[in-house]
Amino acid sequence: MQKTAFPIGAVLRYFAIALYVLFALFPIYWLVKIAVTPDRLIYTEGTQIWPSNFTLDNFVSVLFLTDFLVYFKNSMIVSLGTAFFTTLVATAAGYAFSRFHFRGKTIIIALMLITQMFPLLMIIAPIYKIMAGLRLLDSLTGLIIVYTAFNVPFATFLMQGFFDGIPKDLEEAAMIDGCTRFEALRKVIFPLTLPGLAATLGFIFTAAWSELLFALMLINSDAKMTFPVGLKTFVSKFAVDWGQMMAAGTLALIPSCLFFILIQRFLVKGLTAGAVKG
């Protein structure tokens, strides 16, 4: 009788992921772990794998203590408007240089390469002197504006790469048979691009989510802070509230999860779709 063989290399294999998996989860594991230690107990058993005692009593206090509530509608408006209004810029950019040709798109590609190059400890100082020249300091639209204009040459390239992916017949067919381009666009485009929309969306609503340098320096009321910025109230002169915080931090993560729970149907064919050239 043969023997099968030892398949050793997927053992390492299902090794290797079950490793990258823990040590992509133990940090949320710790951060909900510190949430529900009693204040008491952090100290005194901060390295145990789960306290002796059990307490809910920092997410309450979180809640209805503190304005964590205020911050977190903050984050959800910036969020939410940042993700739209890059989208929607960058699917236009994106067909636009996906489909045509025109003078100065190469420096124009060019110049929204070299915006991303810059560190954003250089570029911050004149980002608050302009937004102040506008009087949009402390203002959750002027924050809007500046997540969205950093965010575009990224999201405009990936939706670039998903526009490229998509066979020019298709649109030529339909154009062929009397629809215009705006409605072979509408009709044909865009159902094609669903999965490269929810790629971008998830991508840019994340990094405003939990974007801080510009948040912490063009806010400066309570009333505007987003959730990142209003961590630091958790942080006193002479002591740290990690309960408070870790909660806070563990219902910030709720968003961002329900956010891809609802697009994650989409967002593995988006990944690798807009990676390769048809």
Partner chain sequence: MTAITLNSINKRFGPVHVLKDISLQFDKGEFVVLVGPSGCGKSTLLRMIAGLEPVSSGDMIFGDTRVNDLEPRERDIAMVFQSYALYPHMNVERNLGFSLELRKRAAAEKKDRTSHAAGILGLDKLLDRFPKALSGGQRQRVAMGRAIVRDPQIFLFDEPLSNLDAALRIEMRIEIAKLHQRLGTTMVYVTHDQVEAMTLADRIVVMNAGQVEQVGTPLDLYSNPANLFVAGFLGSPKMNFVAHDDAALNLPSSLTNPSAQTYGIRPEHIKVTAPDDTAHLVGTIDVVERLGSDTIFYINHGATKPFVVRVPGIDRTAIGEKIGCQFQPEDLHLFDQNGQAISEHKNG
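In this text, rigid core is short for the largest set of C-alphas that superpose within 1.5 Å between two forms. Every value quoted in this text rests on a predicted model; they were computed, and no experiment measured them. Positions refer to the first chain, counted from 1. First, how it differs from the form predicted together with its partner chain.
With the core held fixed, Ala24 shows a CA shift below 2 Å between these two forms.
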Given for the second form:
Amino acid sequence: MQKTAFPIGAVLRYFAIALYVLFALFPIYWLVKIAVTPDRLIYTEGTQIWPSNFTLDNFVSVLFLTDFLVYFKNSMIVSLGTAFFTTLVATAAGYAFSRFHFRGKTIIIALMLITQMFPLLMIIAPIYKIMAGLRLLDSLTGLIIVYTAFNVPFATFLMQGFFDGIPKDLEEAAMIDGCTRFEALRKVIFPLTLPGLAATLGFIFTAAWSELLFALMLINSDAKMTFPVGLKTFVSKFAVDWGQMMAAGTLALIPSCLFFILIQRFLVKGLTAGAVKG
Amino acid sequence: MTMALPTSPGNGRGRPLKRFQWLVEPYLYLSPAIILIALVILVPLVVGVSYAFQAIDLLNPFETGWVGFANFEKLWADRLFWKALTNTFWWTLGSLFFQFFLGLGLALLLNKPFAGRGLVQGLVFLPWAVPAFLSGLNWAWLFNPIIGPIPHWLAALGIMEKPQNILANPELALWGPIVANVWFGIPFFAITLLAALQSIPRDLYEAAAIDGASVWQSFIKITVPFLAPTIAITVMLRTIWIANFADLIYIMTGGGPANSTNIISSYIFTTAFRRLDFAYASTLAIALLVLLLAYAMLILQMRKHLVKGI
Amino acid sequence: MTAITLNSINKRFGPVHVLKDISLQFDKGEFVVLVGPSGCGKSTLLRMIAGLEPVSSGDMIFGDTRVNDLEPRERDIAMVFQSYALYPHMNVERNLGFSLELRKRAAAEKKDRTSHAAGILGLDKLLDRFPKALSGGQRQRVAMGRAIVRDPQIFLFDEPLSNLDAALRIEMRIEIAKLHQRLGTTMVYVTHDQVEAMTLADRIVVMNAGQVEQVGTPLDLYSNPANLFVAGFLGSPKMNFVAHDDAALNLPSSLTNPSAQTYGIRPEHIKVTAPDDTAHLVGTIDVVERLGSDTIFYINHGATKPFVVRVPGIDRTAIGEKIGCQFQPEDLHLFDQNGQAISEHKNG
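Having seen the form predicted alone, the form predicted together with its partner chain:
Now the complete complex, all chains and molecules, led by this one.
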């Protein structure tokens, strides 16, 4: 669109971009590289950019000789469940913030902000007690409930932003055309927030996929462990088996990275004021 | 007028509930969120705060009771707390500084169209998708001279005498988690700032160019003032988040060596789950919360001025 | 027969009293324009008629049904929004037929009525397009078409033309006038543009600061404004107001009134004469605008605001010249110290 005045500027820009890409990708590359390095070469060629030999053994043993697949399944259930319920609850709340003026709005927003402010560690013990009382300890359902609660505030603000970008006139027109408010939401507003919903879903999925602390505290049986917890026990168990750890790490990376690449466009779009208009 | 649509005129059948409905409707949409947050966060928060005024020892359940401000007196005299507070400050400042400026640079680069921008954007934002525990492990590995290249590079550049693990050096250890955190956090700033950049009306730049502004001048006079409110709010949220964010430190150094990387939240973690002293952990958390609240108030006040200025 | 009755309608947003005791009656088939400066409450009033804002107190009656508690969809109305509010994810045909779709009308009827509306507005060839691919004027037509398809009891317009350029605005204004002739439906139209008000309305409601200033036919309001606000609001250029003690004013006693504080005279009702004793007002020309059809003089007569004179055709009188102005007694408007019109001239 704009012409760059002097090629020097363009060269510098591309150089800077290349540096960023390198910085972002190198650690991930290294993870994959160690994972495909045969065990016998790890120490001798550990710091070379590419090993002289290539193997998938580490992946095979991680997949078939460990509980990796169980962790993977648990993490999938928890992350998908959390993403779904958080988005559902946050959509409703974000819609209310965007479309209604009501008593107590400021207080509720302030409370939601406070939830983002204190060290979570402080409330882990009380939560543990509550979950124990509800018999939701060591259960994926319990984890989903807790994750949903903690992700709702941010997701709500995100969804509110998306709704704010949709003119209010649209649902008023729909209500005059014959919709109830809820129908207007479902038939007119909802289809327009789809990019926003996708962004929120992906964002929450990634967050839930990464969470370690609550999973560590609320889950104790091997059969219910999510990825981060599993990988952590894995690290302590196989402290010297670098190749296997890195292979497990690489595999853990795949779902959240896939999700993220799919949604990051929507995220920027959604955060841009009024992007949905027109 | 003959083919009027068959809407029920609702004649005479007045609806006393109507006004009530206007009042209640927003809460219908909000109630799931409110109930969930209240039960899972706010109630435990109150309970958690109350711990700070009690003596709670899980190993010794009969010693439990209210102790007033005893825990806060202990905090005041706790050298580890002050050490952790200093570390928290440097950890937060160091991470924030590099995350912000590198994030801003990236946003500015991505704001101009170039060939392959979509792909580049997807790639450079990728670190954000890497689970924190995994980036912690990954960076710990990278800093490890046995399998990681970084110590060797540092030695080759003459910065280090021989390849060593900086995570084992109390003087330098905090830089390890900070680097990991910067890597992990640049995308957050880049995304939010990019969104803000894209909502600046293009004709403002054109007007400035016609008025004779240089690239640098239009950056200072247009971009910065427009970004300022977004910057204030994201920096605030991010500061709070980073100060509370113990995962990387916990995984990479565990607060060591010799507490040189212990920040308040990792201190809370060890207090609560190693020593099982939930009362003192709560006290620490409240101290951090109060500091962060004061900081947030300050930033929000500043933001008000910034927004007025536009 | 009355289509809409507003009975002591009030609207409060928290402590702010936006609409104060509005009572109006609109006849069936009437084209009513609500006009006033921005923030006067005209849009709020329209949205209350539509059911989009709750009524704080008073009765809103359609025909003989009280509709205060009815949802917008139950009121049998259609509305054209300033932003058009076209559904971006539906093509023109679905946009037009959406209200019928909601009422689960048969496909044949839907097709029939959308193509009828599309025919009236010349949208036949655009039915497959999405709003994004339409020009401003086309979007405006679709918005109107959507209302036509409804065939409602009442049409509501909320500043529908303010997003269009000048030429298109005139074209669409004529379309709306034709539409009203053709359908004969009651229409309530909100605008801040007095030309739209004058050209479209059967009756104009002039509003200011949450109150009705005057209701009447366009010519009635033009000839007999009830107060300074209405007098100054309608007409272009605006009516000149001269204080009764203005030194430049030289009215014969037959035209004055002891209780008149302000004299008003429209620019087009002034005859330019020599600056002698027969002139009712004398001043020097500061600025001249020659429009071809008219010439407009801005005259400095010692007050802060210029005195504006509009004469037909091309007048060569130059800037800096001194001229006199003469008025006909029946064109002079007199206002008392409260700004209310004094209806009878002293010798009237």
